[in-house]
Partner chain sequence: MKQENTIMENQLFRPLDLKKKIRPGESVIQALLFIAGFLSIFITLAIVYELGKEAWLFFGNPDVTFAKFFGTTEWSPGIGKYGIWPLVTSTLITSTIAIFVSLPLGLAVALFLSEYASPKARSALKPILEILAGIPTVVYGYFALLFMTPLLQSIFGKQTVEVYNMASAGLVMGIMILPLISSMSEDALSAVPRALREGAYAMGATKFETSIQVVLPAALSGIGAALIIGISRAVGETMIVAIAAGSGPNFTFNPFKAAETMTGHIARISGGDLSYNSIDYTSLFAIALMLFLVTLILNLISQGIINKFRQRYE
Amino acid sequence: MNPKRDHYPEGEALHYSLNRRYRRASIWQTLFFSALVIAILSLAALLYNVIDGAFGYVAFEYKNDPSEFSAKPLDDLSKQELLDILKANLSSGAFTKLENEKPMDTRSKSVLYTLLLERLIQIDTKQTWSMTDSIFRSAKIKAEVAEKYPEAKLEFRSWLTPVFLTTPMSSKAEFAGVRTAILGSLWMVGIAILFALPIGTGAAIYLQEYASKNFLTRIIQTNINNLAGVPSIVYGMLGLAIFVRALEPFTSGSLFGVTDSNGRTILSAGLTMGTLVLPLIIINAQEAIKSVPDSLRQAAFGVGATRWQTVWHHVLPNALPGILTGSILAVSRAIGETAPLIVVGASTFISIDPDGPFSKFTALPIQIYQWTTRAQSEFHSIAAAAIIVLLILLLTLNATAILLRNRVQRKY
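What is the structure of this single chain, taken in the form predicted on its own?
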């Protein structure tokens, strides 16, 4: 036996060794805690920056005097009075167009009020301020407005309102909404998951339960892992070549009698995003299947079950929570991508809601990108409000998937 190897410190040497270990542990604990604090502060700074832009003072003027249309204050007008003003002052063609889009008497009071401001009174926004400036520089802002824009009104505004959520896109930031973009994002994510989840789960089951562990399988597995890290713009080019052009009769709907569309539809976008998240779903599904104890398989084989019966009745139910976790990650990535949608033809301005897979479309990331490129500060404010909507939508979809996963976990 080696006396040096079997020697353990004693006395002062033991205390010195223990203190050194504790110091090392404290250093690493401090580093890990610092990383956590930095991550939390970065996230908090991001959220505050977004919220800071979605609220604040706005200085604006009315191009047309509201008293020309009503002696009463605009806020006191009833729904019927708003409807009568619009009918009396809009041209017959403009009113008929609005009526054909949606009957005017079925629209809410807030929508009619917005139409009155947009079509008749018309708002001219002079300047906007962030929430921080509006709170801490309120007096200076009021003095600045009184000096530069003596005819302007100043009000503290939330750009994130119910009307913002239910209004389509507009060329004027004061009346623009995200309804069309929200519907486009939901359609796109729905198609992507319906396409990728069954295919990805099936591929994972085959690779993990059926495929032989040979050279070809290792090549396939390596390529799947590599595809998970390919830049999203590459998938956009793939979608343009295959779904938009090669499969245009299918994605445009011409095979089903649709004549007013081309391959740049929401179906092409959904299939492209499905292809984008497919490697991610396959990898997560494989890991979930690997985590199922092999004793379950052996027990099933021992009582005479076939491999398919074993997979269907034992492996897949136990792996389902992990597979759904992969779908959560897939939704999170799909709903926030922008580059592939630009390549496959997402519209930067569209006011018509998608009513099917062969419709023209836009999505929230596209809308946010388009607004942030505009020079006017009011577009930056509604972009911040749209980012909040995107985060809420993402959290809602993820929460739904998590609840479904937890329910499956309790069942199995």
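Rigid core (definition): largest C-alpha set, two forms, superposition within 1.5 Å. Numbering follows the first chain given and starts at 1. What you see is a predicted model, and the numbers here were worked out from it, not measured in a lab. What changes on going to the form predicted in complex with the partner chain:
- With the core held fixed between these two forms, residue 64 has its Cα displaced by under 2 Å.
- Relative to the superposed core, residue 388 shifts its CA atom by less than 2 Å between these two forms.
What's the form predicted in complex with the partner chain like, now that we've got the form predicted on its own?
The text that comes after this line covers the one chain and nothing more.
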């Protein structure tokens, strides 16, 4: 292998050098493989870290003794009894307010139980432990709790519950949910796709089917590829300057008679996110259109179809699965993006469901960011639970995209 060498090994020396070369080759092969193992281990560590945080022991104290409200143990109370306790102990104003949000007797028993804990008994979380600690150091934790917080109760808790999915935001980690965040994310992504999918597909059709290969087309193409690489926070700044500030009358809804809002609305966020995923949609749609065989176009032109008739009746229907795959990937990108939302001003504390494009909003990744940066460990636990919700959402979306992609691949 060394070109300067004037003689090459022979006989025993050749054998020796060959062995050495093979040994070196297999060592490096192991090293290459171990890089892959490191990547897989990182993924495993990440997922484990999230699940580890979402379940585990919690030590908490009741601020008010449950026996003040009921003679029976809390778990044995019927729905009617729970309702009576709430009615008797809540101030009439607070009760009416709850009644107005949703009539009390239509609420489920577990919701009433949570209300009782949240409003009357009030929980004070002392400390939380990760799942691994809770399983392997159970006895030690119990001793520690008995010593440090003699009043406290210890409970193994899953932070990810159906209630977590359906309750709105709360300032207490124990009662916080991701309902408003999920709805906010869905609204935002819906607007983003409504904005970006038609424009993106149109741009892709123009570039693949209409544009001649000239200077302008090359500029547009290069520009799209570059836009795909612009940091997401820069899109956030663009959204702040244009959608939130310059177009405030439109995005705040004051043009349409909505008064109690500024430009930091779902609409601004959706349009910003639409701008962010636009290059992604264009590039994917272009690939999909490119993969439609030319014979289809030639056949259509052959029987006298115009260019648009060819595109509309033959190219688009065949490219549709590919375009859909691309837009699903764009949706999952938009759902996970956080930075632009922070910049265009997602509110962090919203407990009312968003009711239209002009409402203030929060989103799933924003909640995760907020909860992760809090100091108390119970917020880390609900951040982990919210991450699991987010990852399951993304996994479902991506699995759909992959299934669609495989169906397309089978076709040609």
